[in-house]
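First, one chain by itself in structure tokens, the form predicted on its own.
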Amino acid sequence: MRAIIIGAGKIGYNLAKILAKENHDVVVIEKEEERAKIIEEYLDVEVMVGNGASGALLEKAGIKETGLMIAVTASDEVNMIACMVAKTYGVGKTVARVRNSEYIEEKGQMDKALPGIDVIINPELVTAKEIVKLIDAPEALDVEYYADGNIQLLELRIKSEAPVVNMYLRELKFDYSFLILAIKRHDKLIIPCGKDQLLANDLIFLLAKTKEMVHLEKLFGIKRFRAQRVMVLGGGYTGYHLAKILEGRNYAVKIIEKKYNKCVDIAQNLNNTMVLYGDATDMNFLINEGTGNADVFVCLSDDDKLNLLVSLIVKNLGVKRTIAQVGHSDYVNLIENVGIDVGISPRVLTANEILRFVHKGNNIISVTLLSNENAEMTELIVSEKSQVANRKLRDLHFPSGSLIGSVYRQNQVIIPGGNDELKPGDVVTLFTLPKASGRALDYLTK
């Protein structure tokens, strides 16, 4: 599929490799030739210069034969605008990045958009919508909901302590079904088996039925605890959609903004939250402020050195577990290694959100992108014509790096073995290494 991807930022780049991992033919249209200039150094897509929502540039760029317009720029009007020109060419998709709340329905729904857009994304509330799942299972790197919120995957760290460190896979027997997706290992990925050990500072990726996942997270040595006082650095948007959000759940919250406008322009849109004018790097104000109480600590400044500083500050004086959010990907890890307790990348959630969209259709539910994009989990229909269907898992033949993590039938989960058979009907999900991704797809959908 030709895809049209207007603005070169982090998010647009992100989105251009992926797309063109995937074998789509991607063009880039960026203003600004130094941006467009990185794209063709480091990305195998054809990129233009020039005003995405000129509908001259956008004939050059193929739109008559495009199947899917993003647009990403940091202007709400031109990625809105860019959409509606390129439904009057018949583009079958199109994603609008949109970060103004004024062009968004109050109740934050991205479901109803605009005319000629598809899918509204706003990067801000994305992000606290994550986090939020992150503080509401704060003991884990990574939280995601399969089958109607029916089954969990988490990203959980083995501590020294753990009662199965050392043990191989094949030792693990417990009352309750569960699959180890993969294991995460000196920034190595692998998807095990029974052979394989569990060691210290191994961040695994569990699955299991939501409701079971408490009790098998007690099993794996992890206590989990119900976070109650959050705190934030940064009133920004996301800061704001946060604590919007957290209002509703009752958790108790406190913002912390150094700029005073912002403080006062985002208390008088807040109900319950504290507002706190001040600097989040004075040791005294935090002490003041009682920072070692909380339960969670977000650090959403845009400057990372400031999120991964304060971070560490916090940490020290007691708070339970820090969230920061990084602009660089790449970072994620780092800051996970230097003692912070989860790192997110929007531009990754973004992408994440936006690839949801896009792979929609042909019996897919959703993709998720994991461990800093170096894993997918798909969720999808199995076809009466697919090849898998009536078959035994243990009869099938899927790539290497490449595993079904549930089954979800008639209201009820499975986490399969060898002998389940995959049934027409069925929603699935596939984890798959980005090397085994789309002939793993092939196979289960062709």
Contents of the next structure:
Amino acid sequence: MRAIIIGAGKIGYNLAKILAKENHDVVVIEKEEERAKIIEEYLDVEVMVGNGASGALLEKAGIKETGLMIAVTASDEVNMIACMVAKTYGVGKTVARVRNSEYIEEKGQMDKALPGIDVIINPELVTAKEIVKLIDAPEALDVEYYADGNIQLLELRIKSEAPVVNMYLRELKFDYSFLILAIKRHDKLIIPCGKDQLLANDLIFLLAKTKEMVHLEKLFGIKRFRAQRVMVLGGGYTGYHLAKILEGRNYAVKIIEKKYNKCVDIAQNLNNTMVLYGDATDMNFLINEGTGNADVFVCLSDDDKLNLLVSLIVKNLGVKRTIAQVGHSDYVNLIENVGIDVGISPRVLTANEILRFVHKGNNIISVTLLSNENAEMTELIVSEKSQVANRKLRDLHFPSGSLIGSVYRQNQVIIPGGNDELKPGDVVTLFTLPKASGRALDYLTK
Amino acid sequence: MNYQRIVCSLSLILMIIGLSMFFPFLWSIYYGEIEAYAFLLCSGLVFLISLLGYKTTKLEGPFLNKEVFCIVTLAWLLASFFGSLPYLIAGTFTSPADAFFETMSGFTTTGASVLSDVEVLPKGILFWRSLTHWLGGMGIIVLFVALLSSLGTGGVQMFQAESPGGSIIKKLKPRISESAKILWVTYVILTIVETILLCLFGMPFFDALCHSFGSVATGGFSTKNASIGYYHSAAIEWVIIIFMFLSGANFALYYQGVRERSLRPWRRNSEFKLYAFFVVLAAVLLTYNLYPGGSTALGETIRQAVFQVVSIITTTGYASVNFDQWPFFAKTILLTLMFIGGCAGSTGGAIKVGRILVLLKQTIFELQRHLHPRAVFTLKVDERVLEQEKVMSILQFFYIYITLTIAGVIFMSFQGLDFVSAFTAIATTLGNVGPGLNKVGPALNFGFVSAAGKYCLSFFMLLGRLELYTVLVLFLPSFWRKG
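Condition change, the form predicted on its own to the form predicted in complex with its partner chain:
Everything in the complex follows now, all chains and molecules, and the chain you saw is the first one.
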């Protein structure tokens, strides 16, 4: 499929990289020559310089054969107009990044708000929603839901004192069905089998029924706690959206912001959140505000260094969980290694959100990127004509680097073993490493 | 200041007063009373004076702020002056102070009287007393603005000067004149419905009309000495309770409720919820305090408690029993309610629940600020942000209100009143309630107060009705300086 991406900023760059990897023909339109050159140098895509909302330029870029248009320039208006123009040329899917919430009327990022734009993505809102998921399950590094929320996938860290340390996977026999999709050890992702061992400090991707997860976590030596007090550094769009969602769920939220005008502005739009005017690097201020008693501290300033520093300070003061926003997505791993519990990259999240939509259709319900794009989780429906239908899992030959995580059949969740069959109409989650994803999907759908 | 504009506006407002004197004339004719001549005379006199003022001046150009304050305050003073003429000419009062007090009490919907026996008065006079309530309840200026759509921004200013607490009303319609019309129509409908209900429950038509005027305007003048207690009818008392309660709520809510066809505007309005809460709380406390025991007395006690609570909090001032004989606790609760008053945008007076709500919220913020010195607070009422200046203005209002009360009590005790009488006399006139306690209790009247005391209390009624600022700015020396 031909895809046009307008705007080669952080998100545009990421999307171009991923789409090119997936064998799409990607054209990137960027108005700054210098930025365009960088893209041309590093990625296998076609680059054009100019205004992406111009019909003439879009025609040159082959808009008539294009199936997908992603507009992610810094200007909301350009993004929206580009999508509308693209729609008049008959482009199948259009995505616009819109940051100003006045355009989307706080309905959420997936609303069809304007004609010609299939999906409006608001990066700040996407980030805020992701953080909310993490606060709801504060013990996890990543949380995803499948099958209408009945299946939960958590990324968890195995502690050195956990009862399962040094056990082989085949020895793990619990009353609840579960599946360890992958183990991440020293930044390498392993799809494990029975003879693999769990080591201290491993990150595991644990899939289970949502309502049984809490028992399983206990067996894996992970304590679940209910977060109540949340503190947020930075009163930008993300901080505001986050506080708005959290206060709606009865969390006690405090926001720290160092610009007074911004403080007043967000205080006017929030109801139960306490807005604090101050500098988060001021220890006395943090101690006075009872930072040590907070369950979760979220750093959302634009400065990665500040986020890192403040996260470490508050961790030292006794905050249970720290979540830091990282502008530079390459640092996410690093940041999680120096004692900050979760690093999140809005850039990656936004790209994920857009990819989720790009991949939608043809029986595919959703696609999630896990572990910093090193793995994918695809949720799809098994069709009647599929070669895997009505066959036992042990008789199937999935490409290596892929496995079926769960089956959702008539409101029943099955964590399948070798003897289970796939039936037409089942909703399955398919876990794949990037190199296997294309082949595994083909295998399932053919 | 442009005196032409002021005189012209005042003439037009007086014309309304002059024309309205024609209605008691008709009643007097109907009942064949000799006092009819007084109303015809006054009506003609006021009409001629206003016509003269109107013909010799021109209404043009935008109004200055100070002109607006001048017009509104003078309009109320002149209305009370000319409104008192029929009493004097008909011989109801011999002293101008009494007549002025009675008229001011009528227009400001206070309902405090200097008369010891109203049942002997001619019907025309009784009707004029109640009509002054009705005109003043929704506001003479609001009526003026509703009738004269050409006022433009001057209309907005005057509207706000007369009912500053009701700034929400402005949003009913883009044009202020339309908003004022909506308010008056709502007001008229409420009055008609109440009159019909009271007639159905056995009140004579004349009494029903006068009592409807009194309750919808939250005034308090009755045509009977024993007030509503005269009728000994539970049904009549409940009808009056309901309409007093409705008139103490924001009138804008009725328009919104009808437009949305639901009760949501009331459920969303935190001022109304607090108002209802106060009523329920006070009624429960009073019932507990007054309940003598036994099963038959319970309904009676509840009704008496609710009637007095609603009557006082809406600043109406009707009485179904002589609550001056109640225990101290019950009287203290009623005295507290005198300061609270109705909702903003209602016909009720006193401090008003909306201001109490802001004061409460600000108190919580102030306490929080001690715990969290760096927290930034914005005060919101129903999702709307209240600017710091408006909060300050409300805090200041409360301060002035209390200070004026103290000053008034000092003056009234100088006039020879005991503390309870002096205190409640001031609270009841500043809050536009009507009866006080002790010597000015519901069974007694203000007749014994000296002339100076009566003028002082009349002034307090005006201050309360125009919510302090509009009148007080006239006392600023710089107000009268040129340029």
